[in-house]
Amino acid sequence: MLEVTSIKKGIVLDHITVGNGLKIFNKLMLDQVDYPVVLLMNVPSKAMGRKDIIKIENNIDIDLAFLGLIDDSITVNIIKEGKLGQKKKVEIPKNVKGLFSCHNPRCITNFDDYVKPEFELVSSDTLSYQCEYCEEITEYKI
C-alpha cells in the first residue's frame, strides 16, 4: 500500500490533469531540490475521476502564469504548520511576460537580450496569444 504522509510547511498542487503533474514537475526541475517532493500520478478523484498531485515540502515561488498555461484546473494550496493556510485557483492568463518565446524569427524579442516576450492571449481554446512586440500569434505548447 502506498502511503504518502502530510507535510507541515509547503505547497501542494492538486487537481493537476493526469498527464500534466510529470510535465510541471519537470519544467520546475523538482527533480534537482534538496527537499522532499512527491509526484503523484493517477491518484483517484471524485470531481475529476483521476489526478496527479504534487507535494513540495519547502516554500517556495511558483509563477501561477506558468501553471496556468500548463494546466488551469490545478489548485495550489500552501501548508502552514501541518494546515492549510492559503488555496489558490490557477487561470489561463490573460497576458504572459517572459515565459516563453515569440514564433517570428525576425520579432526583437529573438535578438536583442532586453527585451523580453510579453504576449496578450487571443484564443483561450489554443492557448494563442499575440506578441506585444510584433503582432505574431503565438500558440504556446509544452
Second form
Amino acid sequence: MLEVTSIKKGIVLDHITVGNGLKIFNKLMLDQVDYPVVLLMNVPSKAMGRKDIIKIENNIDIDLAFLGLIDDSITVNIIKEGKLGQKKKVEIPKNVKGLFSCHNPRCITNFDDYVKPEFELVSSDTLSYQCEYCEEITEYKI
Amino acid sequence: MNKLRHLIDPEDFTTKELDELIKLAKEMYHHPEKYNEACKGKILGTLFYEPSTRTRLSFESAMLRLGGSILGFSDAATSSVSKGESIADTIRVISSYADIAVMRHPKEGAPKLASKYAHIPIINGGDGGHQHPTQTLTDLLTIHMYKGAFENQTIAFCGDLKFGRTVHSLIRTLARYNIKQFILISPEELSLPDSLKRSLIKDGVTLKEVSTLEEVMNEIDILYMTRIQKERFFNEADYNRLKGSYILDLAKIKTAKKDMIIMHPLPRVNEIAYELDQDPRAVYFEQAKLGIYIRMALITKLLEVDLTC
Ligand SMILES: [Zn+2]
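Mind pulling up the form predicted in complex with the partner chain next to the form predicted on its own we just looked at?
After this comes the whole thing, all chains and molecules, with the earlier chain placed first.
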C-alpha cells in the first residue's frame, strides 16, 4: 500500500466514499492552504472495498455539519502529538445554517444579504431540507 | 417582560388562542364603542412593500377604531425604504417609530425575517404565495359567526385549489380543529397539491374530490369560492371549456341548503354572479367587514392591551 507520512497534529478524514474525496478537497478549498495536505484516492478498505482519505496537517476547525451533508460515511480522526485523540462519525445534520441556498426563487433569503438561509432536515434519504423562512423544500446535492 | 409575540403563520397560535381571538372579535363587533380607546397612544406601522389596498385599509381601519394611529408606506418603490437595505435594518429602525407593525412583502419569508430582528410585534400581511394569516383568521371568524362552531360542518372549497394560499391555510387550520372531511371542487389541473393532500390524509382527514359544484351542492354547509386565474391554464381552450363550471349563480345553488353560507376572500372577478349578492347566503361582504374586527382583536392581543377596565 502507498505510504504517506503520518501527521503529528491535525485531522484525518477517513472512510470517504470513493469519488467524494476530491469534491470535499475542493469544497474545503484545500488547494489554497499553506499547510501540508494529502488526498488519497481509491485506497483499499476492508469495510468499503475502496475509499478516499484526506489528511490535513494543522489544527484547523472543520465544519462537521458540512461534511455530513456531503458524505455521512466519513470518520473524523483528530490527531494530537502523533496519536489519535478523538474519533467522530459525521452525521447528516438536522439543522443547517448558511451552507447552501434555498431553491425557492421567491424566498427572501435569496434577496436579503443580511440573512443566512436556515434549514431543518425533513428526509435523510433524499437530503431534503425545509427552509425556515419560506418553508419550501430544497434537496441538497453536492 | 413576556416574550414578544408575532403572527407570521396561523400555527403561531394554539387553537385555544384562536378561540379567544374569535370570542374577542365577536365582542368587539357587537360593542365597538367599548374599545374605541383601547389602543390610544399606540402606533401601527404599515410596511407594504407591494401594494394591497384592501389589506392595508383593513388594518388601518382596525387600528383607528381602537383609537390608535398609523404610519407607514404603501409601495416600496415610491417610499423612503432605501433600496437594498436589509429588512433587519429597516425593522430595527421601525421598532422605535411604531408599537406594532404589519408587513406585506412579495418575497416569501420576509415577515419571518423581520420578526427575528424586531423589538415590536410583527403581523404577516401576506408574503408572496406563502402565508396570509389574517385572511385565515377572518375566515375562521366568519364561519364561527354564522355557524357557531367549526365542528360538524361540511366545508367545500371551489376553484383554484392548487395556487390558492388562502385555501391551503384555512384547510390546514380547520384540520387542527378536527374537521375530518372537506369537499374539494376544482378542475384536475388546479386540484390541491399532492404534498398537502398527503399530510392531511396522514392526519386522518378525508378529502372528497369532485369536478362540478352541482353534484355536491345539497351537502354543503359552507361554500368557499376562489378565483380561477386565466393564466393558470395551459391554453385558452381549456380555460374557456372549464371556467363556466366554477362560476356560482342562482341556478347552481337551487339544491343548496337554506342556511348554507357562501364565502370568498375577495376581490371577485366573475366567479360569483352578481345576482347572488342579494341572496342571504352570500356573506362575502360581511366577511370583509369581519376582517376588521379580527384584526382589532389581534392588535390588542399582540400589544397585550389590558381590556378588563
Ligand atoms: Zn426559502
